[in-house]
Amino acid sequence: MKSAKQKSLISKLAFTSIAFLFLITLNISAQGDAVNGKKLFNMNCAGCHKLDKDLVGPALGGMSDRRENAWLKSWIKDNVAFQKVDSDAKEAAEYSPAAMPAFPQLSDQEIDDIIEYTKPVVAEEMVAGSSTVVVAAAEPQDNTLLYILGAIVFVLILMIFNLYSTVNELKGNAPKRKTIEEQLKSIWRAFAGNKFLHFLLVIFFLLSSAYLGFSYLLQIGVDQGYQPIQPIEFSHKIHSGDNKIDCQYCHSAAKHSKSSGIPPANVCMNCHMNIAEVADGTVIGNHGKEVLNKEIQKLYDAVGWDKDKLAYIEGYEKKPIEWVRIHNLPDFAYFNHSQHVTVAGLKCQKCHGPVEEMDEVYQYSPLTMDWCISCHRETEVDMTENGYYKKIHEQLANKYGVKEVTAAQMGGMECGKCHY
């Protein structure tokens, strides 16, 4: 029979080990995922930063050694607001005349992933010989954390029972065991007779299962990174980036309606009546001039344009270009482009990312409710150019005790704004 003192010691050892396991689990969760960090870096940072040398912005290799994690998160999420309260941030902004955009859509975990990727040792291993690849939402889930967690649980359980056996042997209450079989039988008997340990393990597994299950369910329906193959290899980088064509020249409905609209082929023909070939040296992916000229021909085949006679073919039966939709909100969520583009004055890149740098467009932002709400909470409403807002601004500023009013304080957090 075990004494009360022995039972107390065993319970304390068990409790300490379980607590240690929780701490390890939390520490693993807090670490960044360098693989995901590379994808996020390429989507959000690579246009202005490199890891090993300065570009528009400074080199980001090893940035975690130069700045604290909390400082980096505040800077990345909204550097303009951060400059108002931090002198180092204001000094950092003077590095380049080009203002760095805010990234409120990035979560703390995503920023940790980017930071992990920029660590010198990790970056050297991952950058060597690999090209930028945007992975669609169907990518298999990385179960590394589950395997590590399972291994830690198994090892710690063995440690707990080994400590229990050692304590008993030191007190002379148990004979020394020589074989593994005898040790396993002793461990099982000890486990079967310790109800407090049963309770701790049940609680641990329930909490772990809830955490892992909820984390997995949060990924459902999030199509960030989705990049379908389009019927024509249209490059936004060439049109919007190299040729500086304004987004709203093609997506003209964004200023006036709920939808940004898909530009009709006639809009393309405004230019391509006289542009039947791409410039020499143009490359999209692995495709050069010969292949890309055939992509322009697909446009002519759709509208019935004779590039030799520079005229439309009479009686030609036009064929619609079946573009594949990339950004798609659930039916129960209402979003109005004109409210954001015309009223709020937001740039397309705020939600769609650096489209001018993309050959094939992909879904840049997660488009989740949390992402939208975070933006509403952090975006200050400019009321200086509209007299109607002056009185409202004064009332709300006094009500909330602030100088600037955010979109959330203007009603951007009301459920009926997006769900009605």
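Residue numbers count along the first chain shown, from 1. Whichever C-alpha set is largest while still superposing within 1.5 Å between the two forms counts as the rigid core. Keep in mind the model is a prediction, meaning the values are calculated, not measured. First, how it differs from the form predicted in complex with the partner chain.
A displacement of less than 2 angstroms separates the C-alpha positions of residue 297 between the two forms, with the rigid core held in common.
Once you line up the core between the two forms, the Cα of residue 90 ends up 2 Å or more from where it was. Once both forms are fitted on their rigid core, the CA atom of residue 364 lies less than 2 Å apart between the two forms.
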Second form
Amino acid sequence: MKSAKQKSLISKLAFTSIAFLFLITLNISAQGDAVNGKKLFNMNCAGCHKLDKDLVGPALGGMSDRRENAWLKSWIKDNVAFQKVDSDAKEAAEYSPAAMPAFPQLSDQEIDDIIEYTKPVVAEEMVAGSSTVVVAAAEPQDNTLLYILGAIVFVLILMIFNLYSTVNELKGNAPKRKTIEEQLKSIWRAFAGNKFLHFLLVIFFLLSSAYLGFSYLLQIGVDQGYQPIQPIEFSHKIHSGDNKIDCQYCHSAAKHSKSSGIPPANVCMNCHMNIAEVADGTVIGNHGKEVLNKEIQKLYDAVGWDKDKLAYIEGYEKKPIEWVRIHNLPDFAYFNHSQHVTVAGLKCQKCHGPVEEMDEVYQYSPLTMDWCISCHRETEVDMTENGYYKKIHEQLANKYGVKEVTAAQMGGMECGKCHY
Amino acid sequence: MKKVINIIVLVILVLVAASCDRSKRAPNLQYMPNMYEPVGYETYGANPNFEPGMEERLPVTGTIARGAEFTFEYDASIEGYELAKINLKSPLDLADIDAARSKSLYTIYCASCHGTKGDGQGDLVKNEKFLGVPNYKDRDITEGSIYYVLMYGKNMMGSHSSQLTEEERWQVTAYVQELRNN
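Here we have the form predicted alone; I need the corresponding form predicted in complex with the partner chain.
To see the whole picture, the full complex is given below, headed by that same chain.
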């Protein structure tokens, strides 16, 4: 009885799964190529449409269930012309104030491919297939446990030694030796009698205290390595390292102004209107996707963006994001970014270090006067294609008897250039 | 036994001392803070006199940037876009177009999505962060509409007017046209 039931269940299962597989293969072979469809969709449609969510245009997942194939083709190829002959199309156009462009370059086969990709079953399978690869990639590394284990082992070894010596003493096996007091007394007697040793010790003490004292005094006011906690856990590594966004895309003021600029939130929104979640498998320190999505939400809270409706909330009281400034010159030293970025053409990394590798930015350079000046002394100025000042440059080179003039020789070491 | 307890306490103390590196989270001491800290309000600093507490202010509506030639008279709507597409012309003539600079500006501000060749295959598209970026050649656009989109953005592209000056926007427009024609 039991076995018969099981058998029928198994055969049922087998039948449905075979039917399912058959259905999928039928789907793929009959209509279009979903892989090519994905490529085309990402290239042409994904700017305004997602599969599962409304964006500028409506969600396109399962669009073939809602509209006929021929209707979709006419709409995609030229929706403006189609609206004139089809009342349904006119209604569809009222979905959004933004007009959809025409895609005359897509062939019938290509549109079929896209439609194939938007079918719910196919898209889910492709997404599932790609996400398993991502999950396997990055595992966060955490060494704290290792350190704690090491410490425990160390303590245990100490305890074993201690026990061993106590056991030895209790057994009466301890060797006869001088007491510690006697030993100390003999060492002290030898030391007290040696005048030369006294002299050496005093010299050593003076030199080392002078060294320690001066190194302490010299590091006051130097913030190398300063790494404050920022209001948003923003990773430069993800933005400029992994995604290769240029530094100046966000710090756009660097090319024209004294300050390199804290990017206003509208620059963040240029990308984050579209990107409301971090990619699967993203990790910063111990924080995974769930925590990091909340960090993007902080940006939306600051500017008043509704990520579900994809619009700014009207009448929202915007809040500034209070970033903590890391690189801070004292008020009596003048520094201008545009002079270094635009005129000298320096890379940002020259002073700020490998920011594109930092999840959390820290001050890379000491920003001391010595550091400024040694760079000015070493850096040769690029005089090519600067005909206007040719004569002056030649005279300068003659005056110093050099071929290439350094920034310092151009006046980059005059006090008044930076202190006034 | 006492010895063992002492050792354990010592080890714990050392671990605690090593684990809290407060030093890098706070700025260092300064010799004379009143010479280091500016007296005036700093550009990106806080200023309690203005709402919502920042020194930076938005310019008054209708402000014309220094060096800009005219106010932008097309509004952010489909009609504005169509008008700009037909009527808006670049003030730069051939001699004003700086080939090297327009390319470098394009590379910094556009190529992440639109690709160095303008084919919509930038790094962000390749990483599947931003999708659906068209090839410039597939779209019916004019220099007027390119400039308009730089000003206001379009669909999922935001405005880039805060990152580029008027003249730079026209330089970028010229480079986009060059990519379209090649």
